[in-house]
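Only one chain is included here, represented as structure tokens and corresponding to the form predicted on its own.
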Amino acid sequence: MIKLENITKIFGQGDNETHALRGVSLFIEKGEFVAIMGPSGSGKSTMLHILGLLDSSTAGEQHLHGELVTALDEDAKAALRNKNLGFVFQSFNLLPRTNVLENVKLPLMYSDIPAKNWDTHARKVIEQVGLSHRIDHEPSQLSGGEKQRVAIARALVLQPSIIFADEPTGNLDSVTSGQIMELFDELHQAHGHTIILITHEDDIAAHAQRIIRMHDGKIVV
């Protein structure tokens, strides 16, 4: 599903270059939970938004279901990004004084699915993540982990092959941090979505089938 060869990510230019990614080569199949862990500048961020076509990069080939996507123009990437991915953060990044119906509905208005069928779309997936009874709140009514649980709904509502969780707990207590990985367990599990989580915690880096480690731009395990 997703193959890097040899890719390299630099910043900056002569005194100022920052090698972010070093020669990283890396396959992930169809329907893996991969968590990517590392320390603060080991380049698993700037991994993350490699392989999720939100930047490209210096050298090297991406493969995207079979696709050479490396040499994809910005238009075609975000074709393809908005057809294939979906994100969750670690800051929600919901609208405020929306209700949970809209903000969800959100990525549809970037979709050639026709506007009678938006909502349809949205209360599914809202009640996937088991919040229906909360479909007419605004996000300061809502509790942190409600918060998340409308983002992952918002990330599923185009139903993308693929779902990428920048640190999805980070602004969780621990109770509800087990609650939202219980909820991406389910969506790998019983949904067979394809999970790839970046996380600087263990517990919550051992939800997933395999743990990607990355040391100064590369992997180290």
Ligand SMILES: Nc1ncnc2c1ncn2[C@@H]1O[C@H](COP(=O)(O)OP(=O)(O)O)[C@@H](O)[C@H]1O
Contents of the next structure:
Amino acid sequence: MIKLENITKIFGQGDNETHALRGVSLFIEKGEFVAIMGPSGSGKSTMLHILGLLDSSTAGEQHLHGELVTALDEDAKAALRNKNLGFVFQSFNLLPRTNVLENVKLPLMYSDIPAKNWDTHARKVIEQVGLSHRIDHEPSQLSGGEKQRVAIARALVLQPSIIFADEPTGNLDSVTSGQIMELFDELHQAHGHTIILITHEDDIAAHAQRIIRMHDGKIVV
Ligand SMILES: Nc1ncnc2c1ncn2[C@@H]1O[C@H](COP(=O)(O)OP(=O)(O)O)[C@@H](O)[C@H]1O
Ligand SMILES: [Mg+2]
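Next up, the form predicted together with the named molecule in place of the form predicted on its own?
Following is the full complex, with the preceding chain placed first.
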């Protein structure tokens, strides 16, 4: 489902060059739950952004669902991304002064799903993350864990096959982190989502079936 072959990523030019990825090859199957670990600056986020079609590699080949995405232009990548991929970040990225329902509806507004169905789709994933009782609340009225649940619902609303999460528990206490990881477990086990999650905590990574370790822009074994 996901294949990277000898992917490199260089930021900047000349004296300012940073080799963020130095030849990464990787295969992830449909339905896998993978954790990416490694020290700060080892290239984890860069790899996640490339896997998630949020950024392009400098060289190498990348396939998604059997399609060579390295050859696609930005519009084609964006279309593929919106249709297949969901994202959750450490900092929630919710719209302030906008309630849970409207935050979760946002991706639907940029999809080809008819407006009359938006409410139903949004309510369904809000229920799935256990936040139906907070549907009218704004982010400022929610706890950190609840905010992350909203972000997860928003990532789910277009029913992506793959969910990418960059340190999703990085701003949460350990009890709340555990609850959020239980939600990821459920998405993986009960709903068959492929999950690719970055963390630097062993107990978070323990939820995954496979751990990929990075160091200095390479995968180490
Ligand atoms: N947009 C960027 N411009 C320049 N350098 C970057 C950029 N993003 C990341 N880097 C550099 O690439 C390397 C890998 O970064 P990153 O993938 O964010 O690491 P990690 O997520 O493992 O902490 C670091 O040296 C970082 O400074
Ligand atoms: Mg990072």
